[in-house]
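The data below hold one chain only, encoded as structure tokens and taken in the form predicted alone.
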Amino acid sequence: MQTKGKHRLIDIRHLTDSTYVLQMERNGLQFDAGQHILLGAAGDLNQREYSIYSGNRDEYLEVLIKEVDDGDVSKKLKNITIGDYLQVEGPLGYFRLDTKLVPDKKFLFISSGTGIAPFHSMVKSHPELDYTVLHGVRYGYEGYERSHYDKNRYIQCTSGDETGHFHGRVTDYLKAHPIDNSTICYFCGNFKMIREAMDILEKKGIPHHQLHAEVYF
């Protein structure tokens, strides 16, 4: 019998040398797209918050993780063996879509690095969504599973090379392009990016109540 909170690892997809997706048994976990979980190896007291990457209709549960130099949990999880168990607590958080607005509103998802994870979940969970993903990374190869998005709705901003759709940071893109002031905007990723992007959009006339943020680092 499955122990509550224990989820067996099904697969691991290595997207870059440092970034990977863990796929585990869902075990009936119910969540809203945008929420996060506390995750660690089974029996390990060290856990970290990760946004749920999978859609809420998927049979499995996924998270997108970047290994960091001082990240004890991200290093351990990268080397976990398929079939081993993970400890999951949650779901947690209030970073989610107002589903009443989904049929009629445009959504702009602004992310840096693995901050794209909750938006991947939102797009998978709501295929009818009228969305644009603005994804800021250093290099083009960091467009994590970009083929999962409608190619006309995914804009990659690369600051370290010119292989993206736009050369520069997401904040540079926002300064250079008009944004419909009825757009509902969500932000996830680097705190500095979020702060600057929200300021830019408010100056462009986007009301503050249409700006929703999730900060990770």
The other form holds:
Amino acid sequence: MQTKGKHRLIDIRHLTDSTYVLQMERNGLQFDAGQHILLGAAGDLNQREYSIYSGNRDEYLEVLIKEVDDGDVSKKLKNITIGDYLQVEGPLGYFRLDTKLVPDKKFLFISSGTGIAPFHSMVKSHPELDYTVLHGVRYGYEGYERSHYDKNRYIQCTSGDETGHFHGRVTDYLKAHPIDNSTICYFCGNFKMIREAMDILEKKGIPHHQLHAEVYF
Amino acid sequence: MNEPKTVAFKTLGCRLNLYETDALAAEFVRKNYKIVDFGEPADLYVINTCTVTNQSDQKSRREINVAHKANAHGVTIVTGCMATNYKEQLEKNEAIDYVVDNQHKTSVLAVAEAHFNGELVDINHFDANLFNYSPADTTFHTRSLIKIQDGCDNFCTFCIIPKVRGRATSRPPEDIFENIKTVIAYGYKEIVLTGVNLGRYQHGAYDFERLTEEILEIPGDFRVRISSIEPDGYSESFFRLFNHPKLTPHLHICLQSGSEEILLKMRRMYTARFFKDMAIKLQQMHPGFNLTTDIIVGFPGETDDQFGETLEMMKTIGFGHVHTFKYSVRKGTRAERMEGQVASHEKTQRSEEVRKLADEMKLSFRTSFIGKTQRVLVEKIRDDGTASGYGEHYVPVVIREHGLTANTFYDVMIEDILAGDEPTLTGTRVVETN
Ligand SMILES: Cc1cc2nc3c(=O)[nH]c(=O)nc-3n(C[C@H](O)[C@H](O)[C@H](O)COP(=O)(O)OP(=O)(O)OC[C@H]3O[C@@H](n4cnc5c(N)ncnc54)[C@H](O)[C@@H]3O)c2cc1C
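For comparison with the form predicted alone, produce the structure of the form predicted in complex with the partner chain.
Now the complete complex, all chains and molecules, led by this one.
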């Protein structure tokens, strides 16, 4: 059931200089992990889509946002004060797990930057999930709340330094490693990464109905 | 007795708008209004606008001027998607009396009545309801359009529809069944299921497949057509429904681009590969199936090679008809903020290339019907006494015989094709079925 309303900001966690988590009241909003909301400061006509970062059993609602240099909403939301209201509409979208497959299948989550957000929600919402998260960032310090993932299931790919588990892009990682053809693969982030990653996996023989993408930009 | 008031309607854009105008017009007739042609002097003008491209905005504005010229003292109500998108701007236009957004479109008659009664009209005091249209007994068409769904949650980066039509909402199945039974009782022989994103129909346990399946089981001599549909939201098992004699073998599935990269940038919910496999499967399951599509050329960043991929895809699939759109920036969409906007002359050239190829494919597809039969629903008797209508594949047919009756099915042997912009099949009756 979709709702549209004002949610009070409870907390803001600054994970890096530019990336932060907004924690707000949930107000009963029901969602499937992977879905997104439309979000803006209350009273501001400009809203943007943000994947829900929190799990579907959490009492609050969270989003993970990167402040973009020439951006509008991502900048404004960074400066919002605790106690202020946010305009929230949702949940929206069809990027979600086929829960029938959760008990028996392996899931590979391929993300760049804040594209890890929906996977954070999926992992938190389905503790039984057999997953691996591939997280592509420039530098190791961008492993946003990596302790929230099982350390054997989180693989950070850093292209700008060698502090990650793998030095290079997620696409380099995918090329260099075998992937079981029955794996269900989800992609989230910028379209270039998704395009290349999908291509690599298709060439490795993963049927395209097992590939699911959420494009941020 | 007072002379009945006259009302003129103009509809721009999609089938959903056609449906909504039909339903509104029928309500006005029931209230004793007389419908006159648009452009003639009338007491009231209702313009149901579209805003999907810049061109639609321009056309909508032109029609508002046409109404104003025809009778500057008439009341003009502007509704539909442009009215929703540019509400405040239009409210300042002195040629317009009322701007009624999509949420309040069902209240157009009530707004008009309140106005003629001399009441002060505040649109927001009327009910906001997307489906509260009563079935139309007489419409501007032979087919009865049935609205089953409104709005869209896909948020494709080029598209303004989620802003103006709102979130995806499905009409309760019982209302739909009731509506269909009523229009069949009125004598309609073809119903067209209409909505913004039909494949995402979901109401309780009903998805689009189950809904369609049950509609096909409604008794009566009628056929069912599905209007434009997105490629996502239903599974392949849906295609088996086309074995049912009542479901016409035609689907308009929007491809938009044959380039994987452009589809991702558009945030479409499928890949080019998926679309191709699905189309081929459908054509194999139902030979001769009429698959038609929409294509957008000149999306931001579209290179020559990516455009070439679209042309290749068209050739591989062989569409029966292609509706080409030159990409136009819609304010507030994600694509508006993208780099690499394509020059206008380039878009025009690409759209011309698509059109040429599409015309060739259309002629070849339609020619393939020669020597086969089509069940034609006659829509009108032409001036020369012959009859015209559409076969089940949604291809226009002229039956070269006299004395036939409109709104009747005839099985026709296709003998020839009349070339032209809209290649039309011609033939003679095999057996009279009615
Ligand atoms: C379904 C969906 C879910 C999304 N979820 C998230 C999310 O969980 N977290 C998030 O940070 N963003 C997310 N985004 C992107 C988000 O909606 C905004 O576009 C982003 O926050 C920038 O907004 P803005 O108004 O500041 O600038 P905009 O004018 O929207 O964007 C300016 C430019 O910034 C770049 N950009 C956009 N998003 C990002 C990003 N995340 N990282 C780096 N560069 C970017 C693009 O090149 C874009 O053209 C999502 C987008 C979609 C479509």
